[in-house]
Every structure is written in structure tokens, then in C-alpha cells.
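What follows is one chain in C-alpha cells, specifically the form predicted alone.
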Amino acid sequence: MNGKQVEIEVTDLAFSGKAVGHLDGKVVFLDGGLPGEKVLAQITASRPRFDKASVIKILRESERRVPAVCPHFAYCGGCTWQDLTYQDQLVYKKKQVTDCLERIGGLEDTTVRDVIGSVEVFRYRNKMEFSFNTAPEGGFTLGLHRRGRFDEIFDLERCFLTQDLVSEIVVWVRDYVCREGLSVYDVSNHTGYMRFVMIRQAKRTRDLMVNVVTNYGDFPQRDRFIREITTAFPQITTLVHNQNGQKSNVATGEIETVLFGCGYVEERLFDSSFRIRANSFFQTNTVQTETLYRVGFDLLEPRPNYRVLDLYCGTGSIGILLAPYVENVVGVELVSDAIKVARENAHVNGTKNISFFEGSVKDFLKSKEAQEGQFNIVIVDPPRAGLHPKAMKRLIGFGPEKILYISCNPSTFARDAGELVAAGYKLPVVRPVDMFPHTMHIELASVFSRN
């Protein structure tokens, strides 16, 4: 059936961002199309339970469709819903959270509130990563991944999720590398030098970091590069070089050198300041991060006598913001660099009632420090994979009064929520917050209370 052209009515949007239709009793996942549309599509893969297809032509447009503003939209892997009205994006994101809770978590009594939309629907990102790759026809590209491809990078001219200045820096770096004949990394055979350009621009302070990630080795004509890029862009407050020789396609470094400035940008959340280094995790939508944390704290209702355990604390932002309202906070994080920055951020903000433990969550929960802590509240903000099974088991055995769970993945959250409710916790409400307009991603905050 592969290659066959068919007409399909689009009925829904899937959690992956793909459109959904039906053909001969089977579900069809479409690369393109919006609910309410009739499309001409070509079957690209056939499975026993579903088919995959690409849209060739839209035969009847949906009222939900709007023109995409980005010239890269048709093939960029960043935005998948830029052609869907923003209010409809929020409707489908809420539906995804509800569906996950019901199908995966078995939770039908939990109320999912309407999604809190982003104040900024464009230019909201404070961080973007851009990849180098050699081109099959010769030369190289520097930009973003083509949709669904790890090995195809297109040349970026302008991205509407970040500031124009960021796009201008990317174009300048591409021209510089071409002019100087620098070797570019090949993601297929893992050879070459230039790998990534990561740019952070703080929303509140306007601090600007350019982080160039390369293969192992000193940066060629380093002083010349520093002089030329800082002259071309005087807005740059710090310039960093990270070396990474690992095959994994991530824009982090093993050896870091500060080329210019202090090596970090400073961002503000509420009345607190946070230093963010090149390899630090920090939420990429500054304005909505405040909304997400405010929602979580409102659900949590902290008290002055509460003792708080902040798991997966990263660089400490949640714990530091919560510390003035509770007795004390202990943060736990596996990444050594993140712990160093967390301690630095606590010092910058004068937060005395917070301490940090370097190690895995599952190991800390069975440690003497955890058993003697008598924590009332546990905060979890895990990676997309959710809680490790051992960490979940020990968390349930730990038995805190309340668990504030912040998640970036509704499916793994629903799985974990089902286990917590089965263990005796109640989850009355979930509050989704849209951190990433025009993508299928959604964050949420919830509080589990022990019966």
C-alpha cells in the first residue's frame, strides 16, 4: 500500500503533533493537515494497526488554519502548529493532557483546567541551539533540523521563536566559518570540528551569551574570532567555547573555556536573580516560567513550618524561590555543574535556608539525610522520562504530605500520577501552562496530597 494516494478526512491531532484520520478502519497519522480538513495524502508506511502518510494537497481547508509566518515552517522540526490558531493550540494541548490522564493513568476524576496561554506567542525563547553539518553536495549548513531528521540541517535565515539578533548572529557565524575555511562536523561519520552554536539572551537583563561547541581541540585563531564577533555584535556580554568529542548529538561540552566576559548570563524571576552558565538547565520561556511556578506554589499552599525536599533541582530556581515561605529546603541534583550553579544562585540571592545534595534522586531517598529530614513537601521536576521506578518506589515509601509535580511530558506524568494515586494520594486538579507556542509541547503543575 506504500505510495498509494488517498483522500482522508482529518479528525484530530495526536500527542506527537501529527494529524489523525481513518482509512479502511485503520488510524492514519498524517504529516500535515488540521482537524476538519479533507486532504490528498500519500501512504508512506503501513503497519498492522496504523498507517503513516504525508499530505500532498489540502482539498478543503479548516477554519482553524492560519498562515504560518515563518518561511521555514514547511520543513522545520521546531514548529508543527504554526498554521493552527493559537486558541485552538491550547484546546488540543488540554485534550492531550486529559487523554493521557485517562488512558495511561486511569484517572477520570481529576479536573484538567484550561491551559494558561503564553503572554508571548512569538520570540519567547531565551535559548536556541543551532547545528552544523556537512552537506552531501559539498559545503555545510548551520541552522535547525529538518522535521523528523537528525542528520539533515537546513540553513537558518530567521527564526520567529527568538529575537532577530539571534538569527543575525547565526548567519554571521556561518559566513565566518565559510570565509575562514573551518572544518565542519559531519553527524554521520562523526568527523570535523564545528558542531553547534548555542545562544542565550536573558529576557529581563538582556545579557547575551554565544556558546560555540566544537570537537576536541583549540579554537583556530581564537583571538581573531573573539575580536570580530564582539565587534560585529557589541550586545554580546559573554562568549564561551565548549569542546565535545562524544557522538551524542547534544550541544553540551566536556571542556569549557570562557573566551570573553564572565561566562554566564543573569536572568530574573520575580525578585530573584539567577546565573545561567553554558551547560546549565534553565526554562527557555522566562515569562511563562513565572506563571508555571506561581501556579505550582498556589496549589501547594506553603507554610512557614514546612520542610521541603526539591528533587531534580537543577540550578535551584524552584527551591530558591520557595525558600522565603518555608522553614528550609534541600535540593537534590545528579549533575555536578548544576549543583555548583545552584549554590552560587543561593549565595547571589542571600538564601540561607537552602542546601544542596549532589547525587541521584533514588540514592538520596534511601540515605540517612532523607530519613532524618522529616520533609512535609517533596517537589519533583523530572526530565521527560518521568520518575525512575526506584525513585517512585522510594518516594511513595517516603510518604510526604504533599508532592508538587511539575512535568514537561503528559504521558510520563500520567503514568506516575496513576502510581501515586494507587498508593493513596489524591490529585484533584492539574493545571497546564503553555511554555512553547506553535509546538505540541505542554508543561503542567499539580499537587498530590496524602489521604
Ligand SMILES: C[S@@+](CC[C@H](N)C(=O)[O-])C[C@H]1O[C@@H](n2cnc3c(N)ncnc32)[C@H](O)[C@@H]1O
Second form
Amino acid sequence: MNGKQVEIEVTDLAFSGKAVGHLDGKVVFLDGGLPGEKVLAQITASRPRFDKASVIKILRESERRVPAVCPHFAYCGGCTWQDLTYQDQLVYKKKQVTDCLERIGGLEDTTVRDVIGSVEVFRYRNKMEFSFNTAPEGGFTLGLHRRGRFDEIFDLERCFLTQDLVSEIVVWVRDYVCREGLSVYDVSNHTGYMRFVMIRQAKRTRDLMVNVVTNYGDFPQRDRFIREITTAFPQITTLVHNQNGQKSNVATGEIETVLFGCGYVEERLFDSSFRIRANSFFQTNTVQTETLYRVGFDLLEPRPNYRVLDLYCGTGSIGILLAPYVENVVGVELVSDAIKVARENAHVNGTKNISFFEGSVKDFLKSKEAQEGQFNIVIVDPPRAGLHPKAMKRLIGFGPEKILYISCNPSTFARDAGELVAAGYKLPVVRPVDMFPHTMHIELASVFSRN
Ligand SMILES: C[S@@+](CC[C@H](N)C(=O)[O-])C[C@H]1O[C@@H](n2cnc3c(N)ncnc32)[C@H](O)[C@@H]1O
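Condition change, the form predicted alone to the form predicted in complex with the named molecule:
Let's see the whole complex now, leading with the same chain.
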């Protein structure tokens, strides 16, 4: 079957970003094509329950197809749906949430509202990470991952999800590293120095951070680097160096040195200011973050007698924004950098009725502080993996009146929602919010209340 060319009608889009068709009653995952299209494809892998195929030619085009604006679109792992109209992207994102709730969570009575679209569909990101890798033919690349490849990076010229200035900095850093002959990390054998460039530009203040993540060791000729990059880009407000000797491919560091400026950027949400440091989480689409939080707060209906636990609180944004409307808030977060910034943020915003706990959610939930806090409301905004089984068990044991669950992954949300409903919570409605146009990612807000 491998290598065989076939004509396939595309019927759906899968959560992985692949298109879906059928051949002789078997599902085929395609690397291109849109629902309603007929394609000529070559089978690349055959498994007992499905085949994989690569699209050679589109034989009949969908009227929902639009030209992709980005020259990297054909191979970049960032955007998968730039060739589908934005309205249709939202339709498929809603379908993704509905399917997950029904199939994984077993929840058929929950209403999934229409997805709230992003105000900006391009240049919406306030943060991007770019990776270095050695190239097989010699030299190196600096840019984004090729679709489906953790070990292949292509040289980025311009990314439409971020500001052109960000792409210009990436091109400049690549030239600098080449000119200076700095060694570049090789992901296959974990040697070499330059690993990532992370750039964060606050939407509202225009503060601009460049964070260079390297293997262990001081930055060579660092004064020259600082002088040259800040001369080339006077818009840079802070420059940070993070050292990371771990094999895991993440653009964070263990040893941080601020090379220039204050070491953080300041972003605004509603009327509040938030400091964001290199290693701490902040939502990447600033404008849509306000929408997501507003939707969540509307569902929660805050009251002055609410004692709120904000689990997975990051830099404290949700708790700080909610604090004026409730009795008190305790934020819980694993990353110590984020907790440090969360405390600064509470101080900067004059929020007195909030405190923070550094540690894991599952440990906090069995701590004395958790038992004594008399929390009646819990907010959870976990990473893509959703709630850890022990955290879930302890949360259910805790029995809050309401749980505001913000999720960036409908599959793990559906799994957790199924458990909460089985434990006696109601989930009448889910409100998806699109934070990531042109990708298959979708965020959602929901409130579970005790029966
Ligand atoms: C999706 S972010 C949410 C951050 C924040 N609520 C916001 O809206 O900006 C998830 C956060 O959970 C933190 N985290 C991950 N695992 C954790 C754990 N086991 N216990 C506590 N925090 C954790 C991450 O460091 C990250 O800051």
C-alpha cells in the first residue's frame, strides 16, 4: 500500500491539524487538503486502523480555501490552517471542543457556544521562541520547527504571527552568530552553545525583551553583543541571558543574567499592569486574554464572600484582576520566577487581598494552608496535560462550590470535565475563545457548580 497514489475526498479536519478522508472504509490522515476537496495523494504509512498520506495535487478546490500569506506556510510547524478562511477555522475549533466533550468526557448535555474569534488574526503574539540547530549539510539554522519535526529547524525570514521587528531581530542574531563563529547546539548529541532566542514584545507598552538561551557558560564577548544588538535595535528595552544545560528542548533557563535593562517587560490587561520575566508564563495573545478572562469571570459571577484559590496562577494575572470583587485570593504556582513576579504584580497593582504559594498544586491541596483557607471557589488553568490525577482527587475531596476551569487543551479538559461531572458537578456551558488563529489550538472557559 505504501507509495500507492489514490484519489481521496477530504471530509474533516483532525485535532492534529491533519485533514481526514476515507479509503476502502479506512481513515486516512492527510498532510493537506480541506473538507469538500478532492485530492490526489500518496500513501506514506499504513497502520491497521488508519493510513497516512501526502497530498500531491488538489483535484477539486474548496471555496473555503484562501491563499496563505506566509512564504513558510508549506512546511512551518506553526500555522496549519492559514489556507482556510478564518470563519471556517472557528467552526472546526468549535467542533473539536464538542467532539472531545462527547467522546472523551461522555458529556452530551453541555452547550458549546460559538468560538469567540480573535480581534487580530495576524501579528497577535506577544512572545515567540526560535530554535538553533546544526544543519546536516554544515552550518546552522535559526528559526522555527518544520511541521512534525522536533529535530529540524528552518531559517526564518518573517513570521506573520508576530511583529516584523521580531523577525528582523532573529535574522540579525543569525548573522551575528555566523559572523562571530559561535557554536550552535545540536539537538541529537546535546553539544554546542547557542540554543534559543525568545522575544517578547508587550502589545500595550511596546516593552521589548530579547532572551538568549544557551548551554552552560558565560556569553562570549558579551559587552560587544550588548552594544551591537541594542545599537541595531534601539527598541529593545531589556536583554537577558539564560543558561540551560538540560536535554529537554525548552527555551527556559536555570541561570539567568540580565545583560541590559530591568529584566522584565510590562504588559497591561484592562487597567492593571503585569511584569513578565523571561522564565515566567503569560498568555501570548494579549487582546484575547482580556476576552478569555472576561468570559471566565462572567461565568463565575464573583461575589464579595468568595474565598478563591487560583491554581496554576503563573504571574498572578487572573487572581489580581479578580481580587477587587471577592474576599481574598491565594495563587499557587510551581515556577519560582513566576511566583516572584506574581508578588511584584500584586504590589504594583496595589492588590492587598492576595497571597501566593510556591509549589505544586497536588502538594498544596493536601497542605495545612489549603485546609485552613476555607476556600469556596477554585480556579484551575493547568498546562496542556490538564489536572494531575492526584490534584483531581484532592480537588474533588476539597469540594468547592464552583470551579472556573480555563483550558488550552480540549482533550484533557474533556477528560477532567467527565470526572468532575461524575463527582457531582454540573457543566451547563463551555465558551471557547480563539487565542491562536491559523493553528489548531483553542482555549476555553467554563464553570462547574456543585449540584
Ligand atoms: C496555562 S499556564 C496559566 C497561567 C495563568 N493562570 C495565566 O493565565 O497567565 C499554567 C501554569 O501552571 C504552572 N504549573 C505547571 N505545573 C504545575 C503544577 N504541578 N503545580 C503548580 N503550577 C504548575 C506553569 O508554570 C504555568 O505558569
